[in-house]
Each structure stands twice: as C-alpha cells, then as structure tokens.
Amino acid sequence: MAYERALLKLSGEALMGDKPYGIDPAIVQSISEDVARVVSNGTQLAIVVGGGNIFRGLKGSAAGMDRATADYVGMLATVMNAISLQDGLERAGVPTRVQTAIEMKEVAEPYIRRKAIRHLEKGRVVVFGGGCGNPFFTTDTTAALRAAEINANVVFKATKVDGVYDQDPKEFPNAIRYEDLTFQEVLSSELGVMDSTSIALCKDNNIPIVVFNLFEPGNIAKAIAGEKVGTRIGNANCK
C-alpha cells in the first residue's frame, strides 16, 4: 500500500551527520536525491524539520534561557534547516516550498493551510519551518498537527536507529525492536518515540507513525511505498 500524501519529520541532528554541529551538504543532498525518487512516484510529500543541529531550546532554558525566548530561538534555527533543505531538493530537481509558523516574507512564505495543500497537488515539496509558532510545543507536535491539517495518510519519523525499542539500543544490546506497536502501548510505556502530545494527537486523528532508519539507503521510498520498514505505530484496529 503506497501511501498518496505523507508528511515526513526529520530531526535537526538529521541534518548534521557526523559533524559536532551545523549542516552537512552532503547529508542534505542525500536526504534530498532519496526524496525526489519518492515525490516522482506521484507521493505528494510535505516535511517538518528540527532545529536541534544548531539550538535547541529546552538545553537553552536548562541553561538559564527563559523558556519560551529559548522555544523561539529554537524555531528560527529549523528555519535555517528548512531554506537550506529547499535549496538541495531544488538542486535535486524537486519543487519545494518552505512555509513558516513565524511570518519572514523574505525567504519564506507564511504558513497557510490551503496553499500548502495546493503546493502538495501541484506535486511540490512543502518544507514547513518555524515549528507550530509557539513555543513549549515540540517539532514532533507540529508533524503532527501539520500532519492533521494537511490529511496525511501517514508520519514517517526518521531517525538514527532502525524502529522503536523497549530502550536504548545504543546502551543495551539485548533491546528489543518492536515491529508495531498501537499509539496507547507507546503511552502507557512512555517508549519516548515522540512526545506525548504528538502521539495522542495522531491517535486522535488516526494518522498512523512509522519510525525507521533515515540512513538506510533507500529507507524512505521503502516506508512510503507501504513496505515493511522500522516500527509501525497505529490505532488498535490499524496495526
């Protein structure tokens, strides 16, 4: 099953392969090569970027930040993950359109549910910036929402591991990968996949999640082409 409309979350650390910080180009390209197999298969696709390569606000209000000033600065860095996200998928022959939360006309434009949709049936790339535009809200969430506002069949969640485990892989070799998983069972574990609030929302609104190994050459026209990839998180009924 082949999913029509899918919108894809890719974490700010995506974006900075084994650099310290910043942006790697060559990661970009990659990411944006692999999306373009994936949208010229006729997926309209729409993306949420993190900012955590270059500021990330909870470390930022741990640092003695207020709060919502250390959110804000946070949502300005995914704006700089997302024009430079654009910039490759272009060079890659893509479509694409960045949208942000926070108004900033001259390299973006504002998010507006119905022109993204638009952009998405023209076959364009919509790279959505600037988080939800609030603060003590997580990239994770505005997947999410922009996932329910825009109908998306499904969130691919990329990350560095190949699915959800029952705990960190890295730490403890015996951890167990789930295969699925229902959005109460990712709850009620507290499995720390995505934020709770990104989870009940998807649960709410039936968008099921599959988390998987963005580095796995080929691992995102797998998931959105339906194939069995990483962890599938879905309504009891779904899985």
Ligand code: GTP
Contents of the next structure:
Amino acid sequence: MAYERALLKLSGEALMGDKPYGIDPAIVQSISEDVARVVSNGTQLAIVVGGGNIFRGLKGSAAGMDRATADYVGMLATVMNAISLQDGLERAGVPTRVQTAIEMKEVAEPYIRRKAIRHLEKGRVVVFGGGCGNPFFTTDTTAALRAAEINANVVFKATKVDGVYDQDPKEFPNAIRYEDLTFQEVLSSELGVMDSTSIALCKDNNIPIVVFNLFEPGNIAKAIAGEKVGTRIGNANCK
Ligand code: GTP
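Could you please show the structure of the form predicted together with the ligand, as a counterpart to the form predicted on its own just displayed?
Every component of the complex follows; first up is the chain already shown.
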C-alpha cells in the first residue's frame, strides 16, 4: 500500500557526500531529483533535515560548550541545510516551502502547522528547518513530532546503511539485518537506530518508521510505494 503523506528524515551528513564537512550541491541535486520523481505520483512529502554536516550540538557540548547553546548552533545549521535543499528541489521542478521552528522571517516562513498541511495538500514539499526549536531534542525527535502534527502515515529515516542490524555491519561482517522490529524491541535494546524520545513518540502515535539506505537508487520511491525496503519498525500488531 502506498503512503499518502510521508515524513522523510534526512541526516545532515547525507548532504555532504564524500566531503568531510558542509554541503555538496551535486548530492543535494541528486537527492532532490529522487524526491521529484516520487512526489510526481501524488504522495505528499514533508522533510526534516539534520545539521550534523555543519555542527552537531552533542559534539559541541562534549567539547565543553554549554549544551543548550550548542544545540541552538546545531538548529541554525539545519536551517542552512533546509534552504539548500529547497534550492535543489526547486531546480528539480518541485514546488517547496521551508518553515523554520525558530522565527527568521527574512529567510523562511515560520512553522505554522495548519499552513504546512495546506502546502502539502497543494502538492508542495515542506522542509522543516530549525529542529523543533528547543535544545535537548534531536532532529529525529523533530521528525517524529512533525509527523504526528501533520498526520503523516510514516516516517522514513534515510541513512547510509540499508536498515537496522544487530551489530555494526562495518565492524562485523556477519551482522544480521532486521526486516521488522517493534518499537518495544528498539526501546529495550541498544540498537541505536534513533533516540528513545523519537521512538516513543512514534510508538504512542502509531506511526511506523522505515529505515533504509538513501543512496540506493530508487529506494525512496520503493519505500513510498510501501514495498519492502530496509527495516520497518512498528507496533506489534502491524508487524
Ligand atoms: P498559498 O497561501 O497557498 O498561496 O501559499 P504560498 O506559500 O504560495 O503563499 P504566500 O503568499 O504565503 O507565500 C509566497 C512565498 O513567500 C512563498 O515562497 C513562501 O514560502 C514565502 N513566504 C511566506 N511567508 C513568508 C515569511 O514569513 N518569510 C519568508 N521569508 N518567506 C515567506
């Protein structure tokens, strides 16, 4: 079954390609073209983008910065990514609106839930920048929160690996990939897919999460079409 409204979580690192830091416009363009193909079939898509390619709040605080301050710097980094993604998406012909959780009107619209839903209904991709506007929350949690707010049917967590493994597949070649997991299994394990706040939010709102490799061509389209791709995390009754 194809999903009607999906929330795609893109990590900031996804935008840097092979570069050690920052934004690779060629990668942004190729992700945008993938997105253009999937939204042309009518799926409503919102995107939450991380900021780890520019600044990661947790790393800043580990290096001695005040945690809340470091998180705000990280939130600003996600806005740079959101605007870059809008540029790529519009060059790929996708009408896009950026909304930021921290108001900066000269740069983008402020986050207004009902306006975001209207944009989606009109076939625009909505990119949410600025995290959820609060320190101590990750962009994964923002993805879960926005998905619940806009009544998305699913959260897609697009990463560099093709799903959730029982151990790090780069270190352990015999690592086993899970096809399905329950929220409870993820919460009570050390799998480290997403932080527990985001998993708990999706669990409570019964929004499944699909974890898949962003760089496998056609994966976003497959995931939106409801085909088996990566690992699906859901409540036990829909496993
Ligand atoms: P409709 O209401 O469906 O017509 O949506 P719309 O987004 O096309 O209309 P609107 O007139 O609100 O926006 C026109 C353009 O201005 C869009 O590209 C918006 O993203 C942008 N825009 C709207 N509000 C703001 C804002 O507060 N700040 C910034 N920077 N841009 C905005």
